[in-house]
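Here's a solo chain for you in structure tokens, the form predicted on its own.
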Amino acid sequence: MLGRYILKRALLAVPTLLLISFSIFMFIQLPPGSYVEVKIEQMKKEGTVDMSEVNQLISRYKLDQPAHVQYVFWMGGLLRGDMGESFVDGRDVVDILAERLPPTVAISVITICLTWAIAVPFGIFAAVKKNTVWDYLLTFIGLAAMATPGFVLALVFQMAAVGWAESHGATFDPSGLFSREYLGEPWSFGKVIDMAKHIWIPVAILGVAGTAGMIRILRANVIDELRKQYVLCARARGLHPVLVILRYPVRVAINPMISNIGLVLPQIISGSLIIEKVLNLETVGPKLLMSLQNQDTYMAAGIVLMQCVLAIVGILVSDVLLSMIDPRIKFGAK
């Protein structure tokens, strides 16, 4: 049953991605102007305008054709695993995504795991200790965390990391995901270890607001479930209070958090742009902003399409987890 459900969702994802990719490609070209005009302006600032290079660029990427013709040309390459080349860098979009997507996904996944590891116990604790000093303290901390801009936290974490390193007689550069000796180098075990030394800063910053919001959601859901009759019956049967909470209210209250996984992955990738700029991270967010500013169509379309794929995969994962946790949810049920 599970395999059939996943196959059905995969087949439904194909037309969905086609429609999304077409919409993305059209929306990116809606702003006035084109990359050719941007390129000509750059050449004018440099002093010479090489029209042969401009004409070669137009011919290569079919920029003199209507938008729907350019989309068909791009989709033909995409079906062969070729997402085209970046107009700005002249490199394959696939190669750029291969460099920037792994650290981006790593930050997102670790942030989600950290958020859950902190939010679930504290959310349950706040619900059980409702209207006590502990509940008010968690509420204050959560609201402060949600109200503080991410880039402010990024600056504070940078200063704290540098100060801690200097106090221990060491040097540490909190910006970026890699040390200088690993910049531009291919992936290796040493590069992964070096990324692990730097990744905790963006993970901690991104997890602050998400953790605070999730604590509030879980607290409200658990409090609502604790008032229901089945919880009172479980307590009347003499079950341990911890078992009563974990076995019944939490399993129901956690459903909205699981169903939100499909939205968290692309949201973390696109919503952390300012933090990534402050920390100078070699991730997808800054590249997306640069490609939109330069009207680099293939690069922007490729990044947004990958975000849509992550959203579809995330929704599928959340549906499967919901069916495993909540026995009331069945595959194929009407």
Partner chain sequence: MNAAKTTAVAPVSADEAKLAYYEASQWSLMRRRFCKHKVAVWAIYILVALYVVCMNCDFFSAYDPNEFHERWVDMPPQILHFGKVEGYRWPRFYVHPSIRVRHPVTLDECYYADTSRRVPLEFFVQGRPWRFLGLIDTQLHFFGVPDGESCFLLGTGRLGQDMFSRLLYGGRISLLVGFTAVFLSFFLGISLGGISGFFGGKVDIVIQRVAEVLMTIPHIPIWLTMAAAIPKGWTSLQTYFVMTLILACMGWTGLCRTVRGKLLSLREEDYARAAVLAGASQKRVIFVHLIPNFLSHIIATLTLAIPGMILSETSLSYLGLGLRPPIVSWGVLLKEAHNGQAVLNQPWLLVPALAVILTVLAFNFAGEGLRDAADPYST
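Residue numbers count along the first chain shown, from 1. So that the term is clear: the rigid core is the largest set of C-alpha atoms that superpose within 1.5 Å between two forms. Everything numeric in this text was worked out from a predicted model, so none of it was measured. First, how it differs from the form predicted in complex with its partner chain.
- With the core held fixed, Leu292 shows a CA shift below 2 Å between the two forms.
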Given for the second form:
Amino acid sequence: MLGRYILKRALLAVPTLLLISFSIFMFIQLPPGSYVEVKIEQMKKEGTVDMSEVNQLISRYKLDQPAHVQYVFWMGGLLRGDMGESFVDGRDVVDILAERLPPTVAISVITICLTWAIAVPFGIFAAVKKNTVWDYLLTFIGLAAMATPGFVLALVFQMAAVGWAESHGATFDPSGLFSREYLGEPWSFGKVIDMAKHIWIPVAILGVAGTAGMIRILRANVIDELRKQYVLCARARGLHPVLVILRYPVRVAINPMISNIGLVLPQIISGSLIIEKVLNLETVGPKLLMSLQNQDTYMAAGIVLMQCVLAIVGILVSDVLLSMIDPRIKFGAK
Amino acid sequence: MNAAKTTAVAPVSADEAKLAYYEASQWSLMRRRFCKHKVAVWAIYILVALYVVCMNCDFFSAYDPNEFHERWVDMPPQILHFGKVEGYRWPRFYVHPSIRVRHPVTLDECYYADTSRRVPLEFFVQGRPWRFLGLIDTQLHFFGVPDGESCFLLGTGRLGQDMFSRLLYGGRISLLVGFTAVFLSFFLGISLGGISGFFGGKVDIVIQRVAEVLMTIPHIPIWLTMAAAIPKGWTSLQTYFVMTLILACMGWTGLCRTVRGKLLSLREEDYARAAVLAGASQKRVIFVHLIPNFLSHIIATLTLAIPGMILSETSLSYLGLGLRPPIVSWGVLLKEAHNGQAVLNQPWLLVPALAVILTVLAFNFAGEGLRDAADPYST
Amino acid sequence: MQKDPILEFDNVAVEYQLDEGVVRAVNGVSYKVFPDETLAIVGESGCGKSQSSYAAMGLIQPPGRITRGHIWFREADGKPRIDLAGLDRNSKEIRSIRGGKLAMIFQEPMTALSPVHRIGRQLDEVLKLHTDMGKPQRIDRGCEMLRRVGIPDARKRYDQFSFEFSGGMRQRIMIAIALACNPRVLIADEPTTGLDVTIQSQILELMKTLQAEHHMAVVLITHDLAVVAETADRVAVMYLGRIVEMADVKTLFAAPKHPYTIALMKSVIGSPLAADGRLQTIRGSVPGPLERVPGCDFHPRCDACIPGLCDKQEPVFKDIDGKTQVSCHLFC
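The structure above corresponds to the form predicted on its own; please provide the structure of the form predicted in complex with its partner chain.
The next block holds the full complex; its first chain is the one shown before.
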């Protein structure tokens, strides 16, 4: 039953994906100029224009052909597991992704877990303590956290770090995910440990707004459920009041949030491009930004396509999860 | 309407007060509940003040936002004092003039306040010309100091521009530039959601499919590529404005789904059936009986969507993807605070961030208040 | 012979401390309930009939609290009685009583069951809390309870969700949950409101049968006089947080004393008290929750109001003829 449902949905997703990938490819080609022009411009600055190199580039990627031909070429590569080459770096897109994906996913997953771990207890607490000083305090902190742009938070944090370093006579570079000696190195045990040391800063900054938002949503959901009759009934059965809240209203209130986990999937890749850029992290987000600005077609299209796939998978995961945790919703019954 | 009137006039007796309460329309009940929400009411006051000041930034600012003052570069704020000033009878606002010196040890340039002199602030003074509401030529300004003196209440920037004036001019752009887009996406969301929920069938399926595809496409790449595709001759403000409109064409999906869902479930409610049985046309049922049910919800969502637009302006401009100088916006101003070191040396560069936080916070509180007030079950 | 009362209210008051003032939801209620007996508490909505039963269950939520009086409960004959009013609403003692020996069913059966848990889970919960049965025993007991409240195919239904049952079925499940631990007192708060008339009588019939089997006392809270006439042994009429009249069901319907009781009966379709065959209404409306009138609570709406007495002095609740207790100046 479940397997058939997933298969059906996956088959339905294929035409959608084709449509999306085509529009993405077209979109990326939309701005005037192309990488060839960027490249020539660059060579001019360096003083030597080597047309043979340019021509080689053009012939290899069929850059002189219309966009839809390039699309077919790209798709053909994709099916063989070849995502093309980044014009800027001159390396395979797959290689660049292999280098940048692990830290990206690590940051996102840790952030999401931390967000849940903090938001769930506080959200329930705020709902139970509705209209008390605690609730008002949490509300204020939450709204303030949501009102602060992420990059301002990053700036303030950097300021504090620099200030602390100055007053201690140390040098400290708060940006980046790795110490200098591991930059550009292949993955190793030491590099992972090094990342674990640096990862907490971006996680903290990325998590603030999400946590605050989730506390607000969970609070509202739990308050809605608390006034339902079945809560009173559970209490009348003699169940411990804490258990009453955890077992019934929280269980119902958390359903829509669990089902939203799927919608978070695409964010795993580009959680917050802006914060990642400000903190200068070695993740996928800043790479996407750079490739888009440089007309680095394959790099950009590859990342965006991956996001779209994750988004589609995410919606499917959400639907499946929802029908698994909420007996009121049946497969296919929309 | 009648009920709203009776509540506005102070009721004579307790009975009348009760009657007024029972007869009050949904809107006046909502207003009553909102007014109980003290913080939300204050948030509204703050927002009104912010918009009034920023809309009339020509009047309230003492300097042109792009005027360079090479004598006063990277100057810390001059603090506003209140007290007696020589030559004046009554106490008044004044600042101490700032003197630029070279630090004896580090040899860096720095400023110190000359406390021996007091420069009084003059109110309603003549200054550079501007147009009130774009119509009436005037030179009147809210405050100023005599020629040759300085009054940089929030310090100056890298080129010696007055940060206070820039904050107000930046506010005018930041608070307004996304408005049209927010309304466009709301218009699309409500009408498409309405059509989807109202007609159902094939139309519904098509709209929902389109919404799903649009939800899948990430916005930042679209933003970047579209922005690059726009003709070079445009100013960054024009570009930005058009971009927000394009994004609005993609941002209606969430509201569309909400409206559709609400319409579908409300259609099954007893009172909607009753209205149908009473012979009301389907159009009348939707617009007279169903829409008012979540109009309040939509207004609250709107109040919470505007801060989103302010935040994206600041973030995008900060990254250099949105507005660019010489246009002044809060995001553009924050760009001067490019790293931790800069902020540490010139903390006043973060003042626009405080303005952003205050505005968004006020919108959030007002939105929360509206949502609570709109919820008939809230106590 | 007179047995000991199982549940006894002694001058109980419940107040809600709100920003706007104090709401006296229950204002000095006293009554006794004996085994095998059904006491009906009748009154308009908002008269405090539900609140008084919530007080016994320890379900009064802040800002409300029991401000005076005692609620005596006897877990078994011969055992010392416990004052429920004196227990903290979350204390272990009251939790061990509520749901076990003192059970309650609520109005709105549609929302009384959790939408995301199997009904068996909720049946099992109450047995786990109040008995020391093992898991298989509890399942047996749960299914047996479902059968006894008239749910066919009990084992299969045990694992279903609440949305798979109709309103009447859900109320049966609520009764099964409430009676699973053989309570001594069942408080039924408008158990049939919102159900079809045919289902209503089935549910009432079911409650009666089970009451006889268990020698339970039932406190039936309702605003429906027809239900009272059908099921109750004794009746207490409440108005604004007080009992204004209490008598056995025959006496009350044959010779109502308090003007409010009379007015209430006149406003029922087909009532013999409505002289010209027209339906009567009680003039005026229930005062707001924060308002307090001097003297008798009912005097502003009472046809027999004695000026100078009823609007000045509070009437005393007392026995007038050995059958009826009433709180009215007319009978002093």
